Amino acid sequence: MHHRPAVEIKGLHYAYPDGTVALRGVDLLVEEGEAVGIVGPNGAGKSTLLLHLNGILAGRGEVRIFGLPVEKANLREIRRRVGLVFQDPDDQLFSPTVFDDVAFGPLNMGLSREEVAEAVSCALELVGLEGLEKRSAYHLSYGQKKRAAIATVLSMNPDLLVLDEPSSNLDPRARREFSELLQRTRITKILVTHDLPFVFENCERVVVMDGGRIVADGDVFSILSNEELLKKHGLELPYGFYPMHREMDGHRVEEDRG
C-alpha cells in the first residue's frame, strides 16, 4: 500500500469574496500520526486555512486528505475523516440533548441504531463526560462544552483533528484536562492556536503562518525557543515561560542547535 500523508497542501491561494487575500501560496505535508501547531499573529490565514482542510472552503491549489483531493465527490468521506473543531463550542452543539449532539454525525452514516449508541458512547467515555447523554450542552460547564464538542467529531472515528484554538477561554483546571484528553488521542492532529505553552504541550511541530504564508516550519523546540523569530511574527510567550528539554522515556531529547 502505497503510504499517503495525512494532508498534503500544494500551492494554496485564497482571497474572501470582498478581495482581502487571506492565503499566499500554501505548501504543507502533514504526515499520519503527528501533531502539528500552526501559530501566527491574527490575520495570518491560519483558520482560512484550517476551513480548507474538509472542504468549507475551495481555493486556488491542491488540497489532498489522506491522497483524496478536497472536491465535492469526496466531500462525504472527507468530512468523515476529518474532525473539525471550532473555536466557540456553541457553533458545535445545538441539538436538544449532549447525547443528540454526538449522534448526529454517525446517524447522518447511516450507522444502525445500536452502533449509533455504541458510537456516542465510547466518544463521550473518551472526553470524560459520560453520564451527560441527557443533559442539554447548555447546563454544561464552558470546559464541558468543549469536550463536547470534541466528541461530536470522535463519534465519527475521525482520521485527523482539527482544533481551533482549543485552549481559549479555559481556567487552568479546564485546560489541563483538555490538554491531557488531546495527548491521550492517538490520532493525527492540527492545532491553531496563540497558546504557546499548549503547543508545547501537545505538538512536536510548529508552524508559523504570517500574511498567507508559511514562514517557518520545525520543531516544537527550535521554534519555540528562537525569541527572534516570535518577536518578528507577533508572537509572545508568557512571562517565565521557556521550553525545556523534554524527557522521553527516560531519555533526554538532545535537539540540533546548528
The other form holds:
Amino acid sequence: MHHRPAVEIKGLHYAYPDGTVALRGVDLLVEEGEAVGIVGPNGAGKSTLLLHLNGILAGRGEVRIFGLPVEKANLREIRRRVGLVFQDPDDQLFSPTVFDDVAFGPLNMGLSREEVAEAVSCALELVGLEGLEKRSAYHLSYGQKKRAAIATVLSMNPDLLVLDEPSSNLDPRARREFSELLQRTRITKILVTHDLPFVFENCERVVVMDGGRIVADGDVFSILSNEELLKKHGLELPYGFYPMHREMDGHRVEEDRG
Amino acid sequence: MKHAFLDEYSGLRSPIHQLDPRAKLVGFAALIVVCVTTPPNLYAAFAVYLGLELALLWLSRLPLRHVARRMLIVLPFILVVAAFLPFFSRGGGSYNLGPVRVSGHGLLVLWNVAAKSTVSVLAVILLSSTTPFPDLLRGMERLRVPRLLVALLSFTYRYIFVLVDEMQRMRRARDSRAWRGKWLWQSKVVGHMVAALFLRSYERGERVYAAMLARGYGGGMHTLYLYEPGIMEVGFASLVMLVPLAARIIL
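Same protein, different state: after the form predicted on its own, show the form predicted together with its partner chain.
Below: every chain and molecule of the assembly, starting with the one above.
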C-alpha cells in the first residue's frame, strides 16, 4: 500500500516572541489515512507543533500539508483541509448559537446558503447534536461542547483532523462517545494528548515529543509497552493499565481506502 | 452554573415574536426617540405610548411577572436619583408638605424622568424578550450597524457568563482558604483577582482568534439571515412609529 503524505515537516524550529524555544528541529511524516497520537509531557512543544499545521504559527523549516507548502498563498486551502480543534471548547465555540458556530467555517469558505445549511445539519448529525442548532454553547454540557467543537470543523469537510487534548475533562461516558465519534470519522487524524489509553484506543502510531524534539516514533503497542521510554519522557500508563497486543482490524482506515 | 439569559422568553410563539427583528429594532428605537423628545407636559402623549406598549405586551403573551421583574431591576436606579429632585430643585412654584418644601419644577422633572424611563425600559424589555439575541444581532447587521459593534456585542453575549463563572470559581477558591482580614489586604486580593481575570480573558481572546483563523476567518463576519420582511413587518414598524408620532404632534 502506498499513500500520499498528508503532513510533511522538515527541520521545523520555533521560538515564541518572548524567546522561549518550543521546537528544536522537528521532522515528521504522516501519511493519508493514518491516525497518529502525539504524546509528551507539558511543555514538550506538542501544541506549538499543532499550530503549525494550518499556519497559525510559522517557524523556520518546511511544513507541507497534502503537498502544499504552508505559506500565505495557500492558507485558505490549507485551513479548509485541516480541521483544527482546540482544547477548550469555549474557545472554539464563540458564536451566539451552535448553528452559527458550525456555519462559521462554511460561510468563510463562501458556500451558498443552502450548502451551508446542508453542511451544518450533516456535521451536527455526525456528532449526534441534531436539534441543538439554536442553543447557545453556554448551555451545552461539557461533552456536548466537545462534540460541537468537532462539528465546527467537520462542516468544512476537512481531510485532516487535528485535535488538541481531545479527552481532557470528559467523564467516562462522554469520553466513550467521543472515542466512538473519532472512530466513525474516517479521515487522517492527529491527536495531541497525554491520555495514553485514549491514544491506545484511537491511534495506530504514536510519536513521543520532549524538549521540542521528536524522541520516538512507532506503532502504538511498541511505544506504550516500553516502560523505560515512557518514564524517561515524563509519561506513564495509568496504574493497572497494561497494553495488550490487539488485532488491528476493526478501526483501521487504511484498509478501507485500499 | 446557570444564569438567566438576557433574552429569556424570546423563544415563545406570538405575532410579535415572529416578526423580523429589523422591524422591531426600528419600531422600538423610533418609539424611544419620539418619547424622550416629548415635552413633559404632554401627559396624554405618554399615556398613548404606554398604552401602545401594553397592547404589544398583551399580544406578545409574555408573562407579566417576568416583565415586572425586569422593570424592577432597571427602574429603581433611575428613580432613586430623580426622587430627590423635587426637594432640592428651585422654581416653578412650590408647595409646602408639612415642614418640607417641594418645588413644582422639580416635580415636573421627576415626572419627566419617571415617564420617559418607564416607556423606554419597557420598550427595551419588549424588544429583548421577544427576539432571540442572536437574531437581534443579525438584524442589527442587516441594518448596517457597524460590524465591529455587532461583533463586540456578540462576543459579550457569548462570554459574559463564562467570565462570571470564572470569577465565581476564583471566589470559591479564595473563600475555601479562609479568606478574611483587614480591608486593605482584602482590596489587594480583589485587585489581584481582577488582574487575573483580565489576563485570562486576554489569553482567551487570543485563543478564540486562533480558532477563528483556523476556520478560514478573513476579516468579514458572515451570517445567515432567515427572516423575510413582509406585510406584518411593515405594519408593525409603521404602527409603532406613526402612532406615537401622531400622538406627539396632535395632542
